[in-house]
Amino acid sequence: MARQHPITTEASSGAGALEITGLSVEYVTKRSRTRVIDNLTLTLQPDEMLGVVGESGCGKSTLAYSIMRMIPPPGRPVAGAIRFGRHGDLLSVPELYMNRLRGDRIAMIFQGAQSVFNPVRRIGRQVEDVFQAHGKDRRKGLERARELLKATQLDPGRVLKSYPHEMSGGMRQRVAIAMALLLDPEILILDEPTSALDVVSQAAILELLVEIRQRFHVSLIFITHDFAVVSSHADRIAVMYAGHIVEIGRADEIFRVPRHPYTKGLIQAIPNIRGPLRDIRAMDGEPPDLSKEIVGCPFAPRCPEVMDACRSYKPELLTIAPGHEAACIRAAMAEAQ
């Protein structure tokens, strides 16, 4: 399928790229200010699955957001930038360029398949709604709907006519992609897709965006608390922990040699029901509080590799291996000796 761009027609080498520098996101009250995502840089291939994991409230949501350009008040970002091909800063064009990018060029499935529907609305009359929104044809949006519908392996003439009240939640998740699709996007940004799904549904899910990723040649950032969702489907991982990236690399090598104490604490956490059983191990402490000054590696308090030093130098990103970063001082000492 040929590509499209209605926006920027001029080739560019980087299209479909995204490009994330020193990112940094504030919520600002009046009685407290708090840094949510702290000077993030992270890369987005074209084509990639990239996963990005870590408990709730780490970031993970306001970086999707912030992507979008859709950070709810009071929230803001306060420094960096989000370049995206030849479209420039997505946190500096104006705010109708960006309207005319959400769903064209980047779309973003929300928590909850049901919040992306209208519940008094037939699916069909909402597919008209997005390409009718964006200027286009909606008898040419129903017959790509169709497409989508057929790949996403559901029946087009029920879905279209059905209301989201009427499909299961499996269904419901489908029809949320094959939506997110309508405008042959580059980037796919899915939160928490899976997490109101059974495990029959979830694999289904996973399986079904690779499949999407192949035949669209679109880049995916999966967004999850839960490691073992994207282990095996993504690319590249990025874990999150109190608004930064602590470890970033092959999905393969981060899961078979985690260097930060956090990956490792969070894979321990993941049943193994493939292999010998062991023990389930759960993480001591709770996330920092992000409205008060953090000293030291963020981790520190709950890191059962805590030296001294910990606790007053704030490591940053450091390549171990070809591709796989972590910010760890011990890790980096390792990589030294």
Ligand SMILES: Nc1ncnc2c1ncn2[C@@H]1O[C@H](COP(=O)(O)OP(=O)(O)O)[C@@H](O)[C@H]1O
Contents of the next structure:
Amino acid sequence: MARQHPITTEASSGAGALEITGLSVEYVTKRSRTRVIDNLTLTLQPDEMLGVVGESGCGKSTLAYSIMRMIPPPGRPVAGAIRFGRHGDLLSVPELYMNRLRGDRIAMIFQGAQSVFNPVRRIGRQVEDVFQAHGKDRRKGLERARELLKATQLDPGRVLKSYPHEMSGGMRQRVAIAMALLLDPEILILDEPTSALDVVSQAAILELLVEIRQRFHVSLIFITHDFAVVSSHADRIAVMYAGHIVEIGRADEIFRVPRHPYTKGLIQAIPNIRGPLRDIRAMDGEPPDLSKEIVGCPFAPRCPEVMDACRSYKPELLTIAPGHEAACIRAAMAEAQ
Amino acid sequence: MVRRLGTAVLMIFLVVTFTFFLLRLMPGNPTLIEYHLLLKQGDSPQAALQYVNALYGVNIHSPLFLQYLSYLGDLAHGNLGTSVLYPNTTVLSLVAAALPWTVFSVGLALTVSAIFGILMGTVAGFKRNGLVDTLLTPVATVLSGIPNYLTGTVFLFVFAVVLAWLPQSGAYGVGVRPGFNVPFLGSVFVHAALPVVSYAVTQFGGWYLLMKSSTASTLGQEFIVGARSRGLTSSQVIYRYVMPNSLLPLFTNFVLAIGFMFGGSVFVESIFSYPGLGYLLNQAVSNRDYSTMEGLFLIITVAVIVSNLAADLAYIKLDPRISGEDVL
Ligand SMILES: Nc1ncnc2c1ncn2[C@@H]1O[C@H](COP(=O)(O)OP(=O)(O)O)[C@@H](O)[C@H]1O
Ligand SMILES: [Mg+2]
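Beyond the form predicted alone, can we have the form predicted in complex with the named molecule?
Entire complex below, previous chain first.
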């Protein structure tokens, strides 16, 4: 895969495109208080593609919604900051300012997004709406849309005249991606962009992403529960479990030498169609109930390598190799030796 | 479409036939009563028969089926027959005199209640548990459950009898000269006020609740989240994304309501002696004026069927997801 942009893997070097620090998000109802994201820190580098992987329910979508500041109620951020360059902390800018950033500087493709378009409005009009909202020339907008649609292998004339229901799921997803790129965003978040699609459309979308990365300067956050999808495309991978990042590092490194038992489990769960039938096993158990307080490592109850300390001590992310961090006592001990 | 039209015509035909025979087979045929009355008064059977036949434009001793055929023949020529109650008046002219009052009063009520209901319902749908929602939702729920003869009776009692602010009956004052002049128009509105409000108040609840739930369910859809993620302004989201979708189901209801409007309201128009189609129907029923009843049922049937067709056609036009084949 051709990569045109220099990639920095050290989370600490230079200013990131997006710096999330100590983010906690809770869904608060009268009866329960669910901490879906807990004290999460993450830096997105300019022009990198960061894969975010984890089983469903780990808080991946909530992380994406937090960056858009569109967490569905009753969820809300309770701590932390999301710094976005000169724009400051996205969690504290005025709503009108945030709304101007949406679709302009930060764009998002939603999970299973089969109906992100107004069903009774032609795509062309919906493209114009975006330009109008951001105070840009609508005519030029349509030109730009044509270019992008062509880049996504679609017939621009037809698409712009279509209603959403006149297109297939795969087409709609490509249109959604083209729409997200209309205003040249600095960050594009893709929340399981392929999970609602058939295999052929999935491959087409992934190919499209490769091309987008070659043509546009954009940082991508690619969320998926499927390790196989990101391992070959992302620069870095962040593995999420129970609202935490439990391991983060360069994609190839994480794939080759995973340090967190959860990451190992995810990788082992990848069905390997070609090579010899390895030990394919889905992990036993389920992610913990986040509405209850978790003592110790949240993965401990499912961990094949669990130790006594894991049940009482909550591991923090620790650097175990340059640009490679894991939140696991065993990994930390192995490093210390 | 052709099939749909065929079905509509067949329906109208069935209703016409059914009403015709139902009314004839009911006891107490007024032409026969008149006939027997004349006999008692000493007229010869021939003279009585001739008189009655001429008066009502019927032939009371011919077989029912022949009467039916001649009725259909008349209908085909646009002739609804002669009123039994007002023997020298055609049903058509009675209907023509009553129709404008019903269209005016019910149409006004429908428009006003739909506009207010939709506006308030939209606000309540957007701001759940907001001021409008908290205040109006219980009110609207109660209102939508009240029949309009109840509001009519209460309004009549309070505003026309006790307070005597508004007239109790009629469509305009006795002194005014009908025409396009201020006193007449003023009188028309003053007389229509109570009937219109009686309808509007009860209908408002329905429109409000419908619009509120439609708005809320539209807001919950993915494409609204999508629109917001593209940074659309809130006025764009409201007017171009939410409302075109939330109004769709109400539009059908509105077109259907126009159809049902032609029945007027028998209760409200009777309570206020408002000379519309509903009042006419009430009079026709209580006097067994079956030619007028037939005429009115025909008009109501046609209006309902036509509005159904219109609603479907409008839906095809308005909702790009529905194609002609789906509906017709
Ligand atoms: N409205 C809500 N109220 C309470 N909990 C919620 C709500 N929405 C999501 N959650 C919880 O948040 C957690 C993370 O959800 P999500 O971010 O969608 O995870 P993912 O995208 O990784 O599948 C889940 O455990 C889910 O149960
Ligand atoms: Mg998700």
